[in-house]
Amino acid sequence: MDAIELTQISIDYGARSVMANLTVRLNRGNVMVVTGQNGSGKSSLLRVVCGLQRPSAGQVRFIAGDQAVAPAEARQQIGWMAPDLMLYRELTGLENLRFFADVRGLGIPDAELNALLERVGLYGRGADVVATYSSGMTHRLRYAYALLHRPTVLLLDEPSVMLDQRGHELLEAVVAQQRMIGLTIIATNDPREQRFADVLIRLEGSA
């Protein structure tokens, strides 16, 4: 994916407007950071981009080369991570990744899945059930889920919540690698993450 264009995006919940007429373009290699108080629409904007939520008005356009990409095709290139992303606690870390890979029809060998677990800091823990993971380990597994299919568009909602300093180093590494293959949108209020921004959006919606 070479660009995402958001044109006149508005998000309303009943009579309450949390976002009005947002227009921005994000190019390949760029990181957009979205900040704002609770209820300002940060997470909602990410859901709109990935197609989990329709905007009240406006359009999301994905571009490859100089051609628009159909939304269904674009969704196949999106990686999503959020604190409320549900994983199967009764399965192991490896079994979770294998399941999600199979659902996508990827057929990824276990060796590659284990390498991904190592990349996110879960080396040696792939055979443990997720119910035994700490909150930080579970969040690392969410990173593995988001990166599973090598997405060109990566959406990260509160990416360092529950993570220690080494977890923040993981985020830095993920963002740096994503710059080489696509683009990233981060919803956060963490000042450390705002410095990633090539494009910084400050939302003013009220809770």
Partner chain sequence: MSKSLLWRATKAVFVRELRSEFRSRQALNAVALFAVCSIVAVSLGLGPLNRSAELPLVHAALLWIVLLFAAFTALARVFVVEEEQRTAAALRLAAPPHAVYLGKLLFNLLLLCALTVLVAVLAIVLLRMQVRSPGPFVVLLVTGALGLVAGTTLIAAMIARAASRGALFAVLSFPILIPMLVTAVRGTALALSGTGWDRCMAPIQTLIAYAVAMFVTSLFLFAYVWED
Second form
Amino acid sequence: MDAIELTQISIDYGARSVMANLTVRLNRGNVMVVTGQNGSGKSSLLRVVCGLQRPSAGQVRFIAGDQAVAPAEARQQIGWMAPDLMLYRELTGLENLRFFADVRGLGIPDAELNALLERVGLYGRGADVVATYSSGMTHRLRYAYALLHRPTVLLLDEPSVMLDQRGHELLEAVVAQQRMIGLTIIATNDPREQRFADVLIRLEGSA
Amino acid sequence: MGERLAMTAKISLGLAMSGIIYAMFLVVPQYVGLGEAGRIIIVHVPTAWVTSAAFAVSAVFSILYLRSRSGLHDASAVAAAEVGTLFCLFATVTGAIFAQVVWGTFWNWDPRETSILVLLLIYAAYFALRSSVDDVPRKRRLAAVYNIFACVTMPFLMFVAPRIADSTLHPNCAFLQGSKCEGISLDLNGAKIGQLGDVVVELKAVQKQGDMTSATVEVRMPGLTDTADLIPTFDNAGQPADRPEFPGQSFRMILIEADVPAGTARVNIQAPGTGLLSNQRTLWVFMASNLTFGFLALWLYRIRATILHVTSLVQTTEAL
Amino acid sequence: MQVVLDAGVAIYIAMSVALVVWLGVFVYLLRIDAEAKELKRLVLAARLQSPTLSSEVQVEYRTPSAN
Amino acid sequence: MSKSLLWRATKAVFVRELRSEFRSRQALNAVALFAVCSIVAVSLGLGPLNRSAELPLVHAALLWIVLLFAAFTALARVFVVEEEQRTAAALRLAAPPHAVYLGKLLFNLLLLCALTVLVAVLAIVLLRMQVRSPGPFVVLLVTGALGLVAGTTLIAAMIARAASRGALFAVLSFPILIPMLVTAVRGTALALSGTGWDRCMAPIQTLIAYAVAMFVTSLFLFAYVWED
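The form predicted together with its partner chain is what I need now, so please give it after the form predicted alone.
In what comes next, the whole complex appears, and the chain from above leads the way.
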């Protein structure tokens, strides 16, 4: 994926408009950071980009080369994580990853899945059911879910909200690697994470 | 100009409907065997037609909504469903009154009664679904999907309902798709039991008496309120002769075919009301009534769709 | 009371009742129709007057390659 | 999306449902108990029924009523749990919609078949239901279960995010299921009273046609229900 173009995006909930006419373009290798107070529509914007929500107006275009990519195809290139993303509690971490690899039609060997778990800091815990994970570990598993299929578009919603200092290092490593293979959008209010921004979007949030 | 034309149309509709009401009571002749109750078909049948048309329109707008996601299409689908439900209730009530007066029963699980009841249930469910989803786009989408999904089951109902009852009290069988309305065949050596409407019939004997053939049929009314042996006959010319009345009802049993050696007989219901439209005056009033009720439904639909659309514009920031 | 139930009279009474009911419904519909038209006019006028929300989104390009 | 990929994803969804069900056994326990309770209640309430020409019809109607209400309690779970545990978004993003629908349809079918076997055995033992034509009886139950699942799985997905789901599921499903139910009850009564294949074929064909029509329509409409 070489670029994302958001054109005239508006998001409404009933008669309340949270965002009006956002137009922005993000190129490969760059990071976009979205900031704004609670309820300003950071999460909604990320959901619109990954196709989990329809914008009230406007469109999202994914561009590879100079061709627009169909939304269904683009979906295979998107990795998304958010604090409200939940994985199956009664399955183990490894089973979760295997399931999501299977439904995406990817045959990923166990060794690679274990390597991914190690990368997000869950080494040795892949065989435990998710119900036994702490909130920080669950958040780390969300990273694994988002990175599983090597997405060229990575959407991170509050990426370090439940993590410790080592978690922040994980985020830095992930962003650094993502700059090489594609583009990243982060929704956050953490000042440390705003430094990643090549494009910064401030949502004021209307009453 | 357009305004004045619209007003003229509305006034004409008001006058036309008044005319229909006048004609229904004072122009249409009484039909032998139906009494004054026969007049009700002048409103009953057109409202039933309008009901079917409104539901078809509603389904079409639901498909359009899924393609366009326009609030106007959703409002139109809802308005059509509401008008359809209103007329459906009207047709059901007038029909039940007519059936009680003429056939002696409010409800008979006649194929058309069954299908209109299911239609009412479907739209009750449609409105229940709308009221239990808060998010507006999701509400519209799910309601449209349900509308289309329910529409697909309707042909099955048409196909299955005539099997629920092998006969109908309604005249003009030809309008009922898949219906045979040829009565039910009973066999002394095989399927002895069958159903006419919601009456269980059981063949007891087939016999020849002089130049008449007769069948002895035990009938059990719903809830076993009455049981009786009816003996319909038919003559050598192959025409039904004796037509005994069902216990406590005003419709009759006729014998259409009987084969004494094989032990088979085919019996059916005969209800008063058949051939009502062969009278010219009745036919013309009936046609005018269809037209008038059609326009009334159209007007109601336009009003309701406008109100719904404007209301949704106030509640959302949707583009015009 | 006997006069009302007499077969010849009853049908005129039934017709009159039906006519009165219809006229009531008709007048009601005419009024609702006019009100709906007026409502639509008002809402559309209000919508045209209030300008679309100005964007409250600030976009800041920090690196040249991003644009 | 190629066919083998769709099949693979479908299988993954199906196996995931099975595995979760094996770990929690929520659906199976609840439904099995429901079936046992209702059959026992019916048997005790009715007492011994006189043998009459209508007995097969009574038995068939009871059998299908129990199956219908057990299905109302069980079949919505596949989608409701996704929403309650908030795993739906993860699935929505990763899996093709058709695979989600097909996988959950298969799981529901398996669940309902298990339930049907249980209810039929209980009815034979406790209600003394006599099956005079076992072949047509089994085929009618299977085709009926197919119709029931095909008619309700889409609705299960619709109600997963609505208020008062349980009641709404029954309200929305019932009108859709009427043609199928009537056919199934009449057909099963024929099979119970010993009618042969020749006369049982008509209801079987109707049930198959119904199941296919509902299945195809659901496939077309599912993407609209699942999209957010």
